Structure formats: structure tokens, C-alpha cells
Amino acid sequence: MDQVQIFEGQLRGEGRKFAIVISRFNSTITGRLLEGALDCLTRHGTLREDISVYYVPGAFEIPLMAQTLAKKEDVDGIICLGAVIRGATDHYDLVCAESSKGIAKVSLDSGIPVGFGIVTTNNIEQAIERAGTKAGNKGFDTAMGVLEMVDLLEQV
């Protein structure tokens, strides 16, 4: 029987450069996401001097900065962090949809792993849970996904 080839990315940050794009809006949440992402990257061998952090006003602005970095910077991966909490208007739905589509487009257009670490929640309590309490830290999780994809793409 023929052997199946299996490819899987490893969590290796040594010698790799990463950019983190983070929203200032809801900074109590996004600050915790940033801590998680930095913890993940450094825990897996990325040097702190190989990590750049770019602050943008809100989640809607994240894709443009990610696209600019993908074109201009020498980065292996981009981690996008934000927090969008549902309010009384349709603004939540628009920001969530456009930021997620924009981030996906940057990744597909550039060929660089771009992680979606924007928590989208109904209330502040859910956001807090996803920023390091009950539901883990989505910043850490997003950084892990980007690390894995960087390594996997190098194998292909």
C-alpha cells in the first residue's frame, strides 16, 4: 500500500520575524491579547527584537495595516488582535464582517500567514473570558496558529 505523505507545521519561532497589529479600542481586552501573543512567540523561540507591534485605532483599520506590512516589511507572519463587543446598533456586524474579510484577503493576496485574533463577543464578560480567563487567551492561540502556518508553508 502506498504511503501517505503528511505535512504539519511545527511551533518554531527561532530566526523568524513577526508583526502584531493591535487595536487600541477596547484596550483592556486587546492588551491582554497582546500579552498572550508575545508569550506564545517568545515561548517558542522568537526573539523580542524580531517582534514589531503596530497600534491602530480600531478593528476596522487592522486589515489596511496588515496589508501595508505584508508589502513593506520583512515579516514571516502577522498577528491581528482586536476586540469588537456588540452594541445596540448594526456597527458591530459591519466591523466584524469587514475586518475578518480584510484580514483573510491580506493573507491570501500576500501568501503570508495572517492570524485573526479579533474577539467578537456579545458583552464585555465574554471578551474578558477570551482574553485570558475561562476560554483561554485568543492572542496566544492566534500566535500559535501563525507560527504553525509559517512553518507549514516553508515545507510546501
Ligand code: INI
Second form
Amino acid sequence: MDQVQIFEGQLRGEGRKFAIVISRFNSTITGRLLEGALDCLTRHGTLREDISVYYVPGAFEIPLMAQTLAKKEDVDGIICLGAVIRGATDHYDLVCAESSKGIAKVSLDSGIPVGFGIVTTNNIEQAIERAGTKAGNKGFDTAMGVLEMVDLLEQV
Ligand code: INI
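Let me have the form predicted in complex with this ligand next, following on from the form predicted on its own.
Now the full complex is given, and it begins with the chain already shown.
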């Protein structure tokens, strides 16, 4: 490993700007994800005035908002938050597929880290577990991933 150059992103939020796109659908869950994401960014040095939050109706609408922000706004990273909970129809699968594909596309097209902080679960209990209880907070985790990627990409 002596001559191998290792690149790793640090969790540094100082002087960086972030946008958060959050869906209003299942807002009890997404509100908790937002708290987690804000907690992560501010703990790592991002000023609250450098964070903008954009509300969309549901997870399906997240990619369009993220794409618009990636084009128009001066942001270092975008954090997407939503909660898709399985129901009786295949609507769940369609919303999950389109939101995940769309978010990945925005990130690749723009070159900006766009985090996938959408909990996709079979029931409300599993969603609660991922929104600040038993299984952590996916909003916090997603913000960490975006912080790391912003710093890593700057090193290349
Ligand atoms: N949107 C969600 O964010 N979560 C869901 O669980 C959900 N379900 O189950 O229907 C959901 N549907 C709405 C969708 O995201 C769009 O807002 C809607 O289809 C209008 O385009």
C-alpha cells in the first residue's frame, strides 16, 4: 500500500451550500428525516442560512425539483427525502422505481452529489424505525453521504 494514493471524502460542511428536497407525502416520517439531515449538516459546520428546503407533493416529484436545483442553484449537494410505504396496489413499486432512477440520473447528469434519502418500506412501523428510532435516521445518514461525496469529488 506504500505508493498507493488513497482518496477519501471528509465530513466537512463549512462554507458549503446544500439544498434539501422533501416530500409532503407521509410527512410525519419525512419531517423526522428533515430533522436528521439538518442535524447532520449543522453538526458538520454548515450554516443554517446555507441550507434551503424545498417541499414537493410526493416522492415521484423529487427528481424534477432536484434537477431544477442542480441547474439553477449554486449548491454543492442535494439531499432528497421521502417515504414510500407499500399499499395494496403496485403504485409503491412505480413511485420507488421512478424516484430512485430519477435521483440517480440527476446526480450523474449534473455531477453534483444527490443523496437518496427515501425510505421504502412495507409498512409504517418500518418507516418509523428509519426515521429516528430503532434503525437510526435515514435523513442524517443521507446528509453524511452527500457531505462525504462533495469533499471526495473536490479532490479529483
Ligand atoms: N408518494 C410518496 O412520497 N410516498 C408514498 O407512499 C406514495 N404512495 O404510496 O402513493 C406516494 N404517492 C404519490 C406520488 O409520489 C405522487 O406525488 C403522485 O402520484 C402525483 O404525481
